[in-house]
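Single chain ahead, by itself, as structure tokens, in the form predicted on its own.
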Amino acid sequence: MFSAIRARMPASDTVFLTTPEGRRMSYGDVLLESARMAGALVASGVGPGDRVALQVDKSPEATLVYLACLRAGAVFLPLNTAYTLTELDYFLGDAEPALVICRPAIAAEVAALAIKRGVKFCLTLGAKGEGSLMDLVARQSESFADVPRRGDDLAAFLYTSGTTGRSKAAMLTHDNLASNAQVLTEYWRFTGKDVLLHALPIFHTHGLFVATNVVLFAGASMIFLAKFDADQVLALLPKATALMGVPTFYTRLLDHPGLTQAATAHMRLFVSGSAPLLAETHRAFAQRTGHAILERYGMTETGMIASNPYDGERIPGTVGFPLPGIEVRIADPDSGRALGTDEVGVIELRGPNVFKGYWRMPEKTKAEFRPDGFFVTGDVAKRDARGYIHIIGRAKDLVISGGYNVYPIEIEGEIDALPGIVESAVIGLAHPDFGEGVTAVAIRAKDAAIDEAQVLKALDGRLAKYKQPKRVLFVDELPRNAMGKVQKNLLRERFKDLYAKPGG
């Protein structure tokens, strides 16, 4: 992967990254500093194939850790900063990294987990580039002999929620990352003249393997923001040509009086993904700015799969067509038989972007693939007469809130364990800011007085913030089918307007 990046690098003085605070990193700096960083990884005992776990705040240095892993032949494992220590303990035990890099503020707690899990080294990295990692980097050489890697060697682990309530690690290869970056760069017409406004986190596919890799493959530049802030984004739009975001970005921009055609006149492309974009958001944004948001579709295990066209109609409520080189079929979930126009089935795909499998889960991996090599996504969709793909829902009740995957069973387990709760069902409901709002529907025990506030307080610290319910509703009973299974579709229908804006 890094050899592919290096081959596309522009002149060394070309700007790769700037920050609103005045930081500037050229492509020449990228080569030198990633070499130092790779040297630091090796000095910490990291060898080819070893995992490097990173749970830190977004910073230019965090991006260099990713590139250093590619150069050292290590497997990059970015972890959501919202994960609690309990969740981090699981990841360290499952992935068995050689090195964990964390925020300075929690260094003692993470070091204790590292010792418990047999992790060799624990280093720190702060949001301003401070920490023991950078102290070690400063002592390294500016030259580094990149470790040769084959296309099917592992480049990264990304954890994705599982229906058992435990996350599973998707193993991504160098070819997976390189093929997807190349096709997106070409499909979305990125060139060295582009400036991407980067306001996404970099611990999952969208912010790292879509946004950052596309910039690198195009030899483009990016304005690197610590987080999304509507005021800041609008102020910087005249300096940018593209923005990649989640639906929340666009709803918040629409709430800002400064969003106008004039404010977006310099922009070439707005991309949305990681959660469903409401058709009304798509239409409202086009009316205010004259720009049609380009919605795309992907997942942790595959990178990007489909996209609305760069040239041609971007239809609200659809994710467009399969990307070049990727075979997509809508199939019967039981037989795998390909379905016809407007028939609803499960999305299955095959291509160079499809991951190698789940870490240490051969049976789970085998179960997710058809005999002909097609990966079964579990996402339910249809394809219309023009070939556009419409996502209908998710077969496994996955909730996507703010671009993050949430599986209900994990939250249900925590709620069901609370005194005064008989049972709960967690669903996703349409939310104007988050795409879907995590919502719990629960049954109280007889004579129990537990209320919504008490449930939410009990969950605080037990789960990452994005997994915690936005609301907890109480009912006398949960709807069930003849087999006793809770019918979540009926709950979604019953409470579908819970987060509707007043007058909306």
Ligand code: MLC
Given for the second form:
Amino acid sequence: MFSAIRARMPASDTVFLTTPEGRRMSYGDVLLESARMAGALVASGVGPGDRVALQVDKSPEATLVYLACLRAGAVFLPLNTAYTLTELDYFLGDAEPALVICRPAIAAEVAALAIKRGVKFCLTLGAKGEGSLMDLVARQSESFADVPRRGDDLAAFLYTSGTTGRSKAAMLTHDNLASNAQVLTEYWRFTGKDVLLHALPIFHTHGLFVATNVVLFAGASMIFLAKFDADQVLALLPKATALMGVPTFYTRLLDHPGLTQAATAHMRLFVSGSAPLLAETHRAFAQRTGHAILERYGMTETGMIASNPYDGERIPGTVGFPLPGIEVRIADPDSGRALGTDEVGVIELRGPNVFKGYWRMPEKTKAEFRPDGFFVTGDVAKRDARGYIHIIGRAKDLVISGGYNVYPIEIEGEIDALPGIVESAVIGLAHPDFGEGVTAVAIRAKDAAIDEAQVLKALDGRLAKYKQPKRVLFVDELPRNAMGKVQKNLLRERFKDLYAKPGG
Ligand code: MLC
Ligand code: AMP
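Just the form predicted on its own so far, so send over the form predicted in complex with malonyl-coenzyme A (MLC).
Up next: the whole complex, starting with the chain shown before.
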């Protein structure tokens, strides 16, 4: 992957990244600093194939850690900063990284976990580039002999939770990353003239393998924001040509009076993904700005799968066509047989973008592939007569809140274990800001007095903030079908207006 990035690199003084705080990194800096960073990884005992876990705030240096892993032949393992120490403990135990890099503020706690899990090195990296990692980097040479890697060698691990509870590391290869970066750069017409406004986190596919890799492949530049803030994004749009975001970005921009045709006049492209973009959001955005948001569809295990066209019609409520080189079929969920126009089935795909499998889970991996090599996404869709894919729902029990996946089984397990709770069902309900709001519906034990606030307090510190229910509701019983399975569709229907905005 790094050789592909290097081969496309523009002149060394071309800007790669700027920040509103005045940081600036050129492509020449990228080469030199990632060499030093790779040296620091090796000095910390990281060898080819070793995992490097990184749980830090967004910073230019964090991007260099990713590139350094590619150069050192290591496997980059970024982790959401929202994960609690309990969650981090699991990831360290499962992935067995050679090195963990964490925020300075929790260095002592992470070092204790590292010792417990046999992780040999623990370094720190702060949002301003401070910490022990950068001290080590400063002592390294500016030249580094990149470790040769084959296309099917591992480049990254990304954890995704599952419908069975335990998080699984999706193993992504150098070819997976390179093929997707190449296809997206071309499909979305990125060039060296582009300036991407980068407001996504960089520990997931969207902000890292879509946004950052496309910029690198195009030799473009980016304005790197610590996080999404509607005021800041609107102030910077006149300096940018492209924005990539989750639907919450677009609903928040629409709520801002500063979103106008004039404010977006310099922009070439707005991309949305990671969760369904409501057709009404698409239309409202077009009406206010004159820009048709380009919606695309992807997954951690596969990178990007489908996209609305750059030149053709971008149809609200659809995710467009399969990307070049990727075979997509809408299949019968039982047999995997390809279905016809307008028939509803599960999205399955095959291509160079599809991951190698789940780390140390051969059975789980096998269960998600058809014998002919197609990966089963669990997303339910149909393809219309013009070939556009319409995602209709999910066969998997999953809530997507503000672009983050939340698997109900994990939250239900935590709630069910609380004294005074008999059982619970976690569902996603329409939410004006996050798209879906994580909601728990629970049954109290007879004579128990546990209330919503107590449940929420008990979950704090055990589950990442975004996974915690926005509301906990109590009922006398949960609706079940003849097989005894909780009918979540009935709960969703019953509480569908819980988060509705007053008057709308
Ligand atoms: C933050 N909070 C969330 C949340 N994000 N709660 C639910 N869902 C979320 N997504 C919590 C905060 O901890 C806080 O809790 C409260 O909600 C309000 O926070 P906020 O200040 O409004 O949130 P903010 O920091 O602005 O974050 C919202 C966001 C962010 C939408 C900007 O979540 C975000 O950047 N999401 C992008 C996710 C992403 O990159 N997904 C890509 C996955 S890859 P409290 O209690 O402290 O107030 C993938 C594949 C693909 O899916 O196809 O791309
Ligand atoms: P993740 O596991 O975090 O990579 O999330 C992948 C899931 O996000 C997919 O399986 C879909 O359910 C969902 N997703 C991504 N993009 C879209 C989209 N444009 N529309 C609807 N769902 C999407």
